[in-house]
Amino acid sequence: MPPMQSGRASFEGAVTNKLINFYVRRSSVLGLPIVEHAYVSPTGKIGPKQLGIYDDSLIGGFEKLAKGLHEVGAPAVVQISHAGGVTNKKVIGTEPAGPSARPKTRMLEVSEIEAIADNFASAAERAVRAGFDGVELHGAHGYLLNQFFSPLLNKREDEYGGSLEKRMRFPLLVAEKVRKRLDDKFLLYRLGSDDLAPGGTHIEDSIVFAKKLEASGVDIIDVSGGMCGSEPKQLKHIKGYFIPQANEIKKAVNVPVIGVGGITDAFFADKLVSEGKVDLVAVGRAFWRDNLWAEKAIQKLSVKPIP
């Protein structure tokens, strides 16, 4: 189960009893649930209730959703975040800032692009204080992490944008500090791996910098769309819409490669992974209709087709 924001969280970021029941009601036969993104500093935030992981203080509340998911059966995995540039000052108290100035968001600094890089080793070392087996670092969808990665935003002219490398240089800093910090843990990394648009991120960029980020120690990709979101009306209509750049990106690296695109057939994500196509399939908003989507599609799987 991909991460999917629940607005189940206090104000103030912290786990709540009504969170926790939301995981735990899916999870009893899921191979990966993945708890919705939290943000790792409060200029990260993208909106009210959303789930938080930038102060110690939130370790206990998820400590008990860990606790929660591990008695069903299910390991723990959670994402972390920043919004960088998309969020607003409503919501953070001061201007956005992102990888280069645009209307109502200022640039990065060098300083604090490396301050960002350590809220996130912070906030991957709390989740594993709480118990957690792994943390999958949000580089799609538009936020920080993508942001950087997409020529589409990143128009900078220092050492972290300009050339694919460069703007690569700063979603790697990330997952090699997020790395250290998570000792035997897993790390994902939920890569934008196309912006969909003329002079956006494509498939070629994306398979380069899965490369990197399997050499960074990354032990999961989980792909999905970068600047387009993670449902573009264009695809909307196409079963499996990320899944032929997930195919491309495990044709080229090792380790584990999550597909999704408004995947809602229990023998169609089977068929995806017994023909090789991805290793795992994500299955998003069938399960927020229906918590007990995995069960019952064990029960169709389990019967034989007639010959």
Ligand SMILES: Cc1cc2nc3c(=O)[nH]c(=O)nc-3n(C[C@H](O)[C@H](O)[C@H](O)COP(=O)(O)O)c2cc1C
The other form holds:
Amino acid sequence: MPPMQSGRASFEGAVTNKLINFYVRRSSVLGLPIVEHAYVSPTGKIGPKQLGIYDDSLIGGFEKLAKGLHEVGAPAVVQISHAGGVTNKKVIGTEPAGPSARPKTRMLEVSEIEAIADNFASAAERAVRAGFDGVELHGAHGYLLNQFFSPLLNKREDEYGGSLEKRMRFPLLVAEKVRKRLDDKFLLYRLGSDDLAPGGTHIEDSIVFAKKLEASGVDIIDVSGGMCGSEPKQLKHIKGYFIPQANEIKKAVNVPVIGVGGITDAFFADKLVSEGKVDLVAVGRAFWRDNLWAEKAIQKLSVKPIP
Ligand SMILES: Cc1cc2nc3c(=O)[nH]c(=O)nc-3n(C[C@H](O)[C@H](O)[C@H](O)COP(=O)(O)O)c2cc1C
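Can you switch from the form predicted alone and show the form predicted together with the named molecule instead?
Every chain and every other molecule in the complex is listed next, the one we just looked at coming first.
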């Protein structure tokens, strides 16, 4: 199950019983449920009732969530995020900041960039303290790590912008800092693999980036869209619409790769894995609509075909 913001946290971002029930109910047959994105700093929040992991006072809720997931035999992994320049003043109470200045967004100072990398590291440490088995960095769908990677939003002329090398610097700094706090826990990276826009990032850039992420200690790469978002209109009618990008990345790295996008059919999902296109498949909206999707998939796939 890919991360899907459920709007079940408290206004302060704390885990609620409603949120725990949502995950525990769905997770008993899942290999890897990824808990929805949690903001690492109040300035990185994007909406009300979004899950947060920006303060030690929130650890207790995550402890209960990890315990609930472990009790049904599932691993506990949470996605951590910062919305950067795509949030708004109404949500964070101050002007949003991103890699470059845009209308209603100011440019982050280098000292702030480094502080945000530390916010990610502290958030990861909180997840570990709460008993989580890993964290996923949200580097897709136009969130802050993706904003730095994409030349569409990153117009900086310092060490954090310009060439591909420099645009990868901030997300790689975050991955390295987070890796250090995770000990032996898992580090996943959700990679915005293609902006699907002229002048944006393309799969060639993402292949280079994926190799760097692997070298920085990322254990699993979760391949989705970049600035085009998770459900781009030009692709969303295609079954497995980000699988081609995931497959290209899988060919370039040795760590497992997750594929996602418009997967609703258990046989199709199984084929993607058995044919080696990807190592894991994520099923989002189909699972959201039917919380028995995974049970039904197991039943369908366990019926032996008539010879
Ligand atoms: C309601 C909803 C909330 C989502 N929240 C997140 C999120 O927190 N983090 C993230 O990386 N993607 C998020 N996504 C994107 C999904 O993880 C997934 O990539 C997308 O829905 C495409 O997969 P699908 O076609 O199987 O639904 C969300 C999608 C939906 C529909």
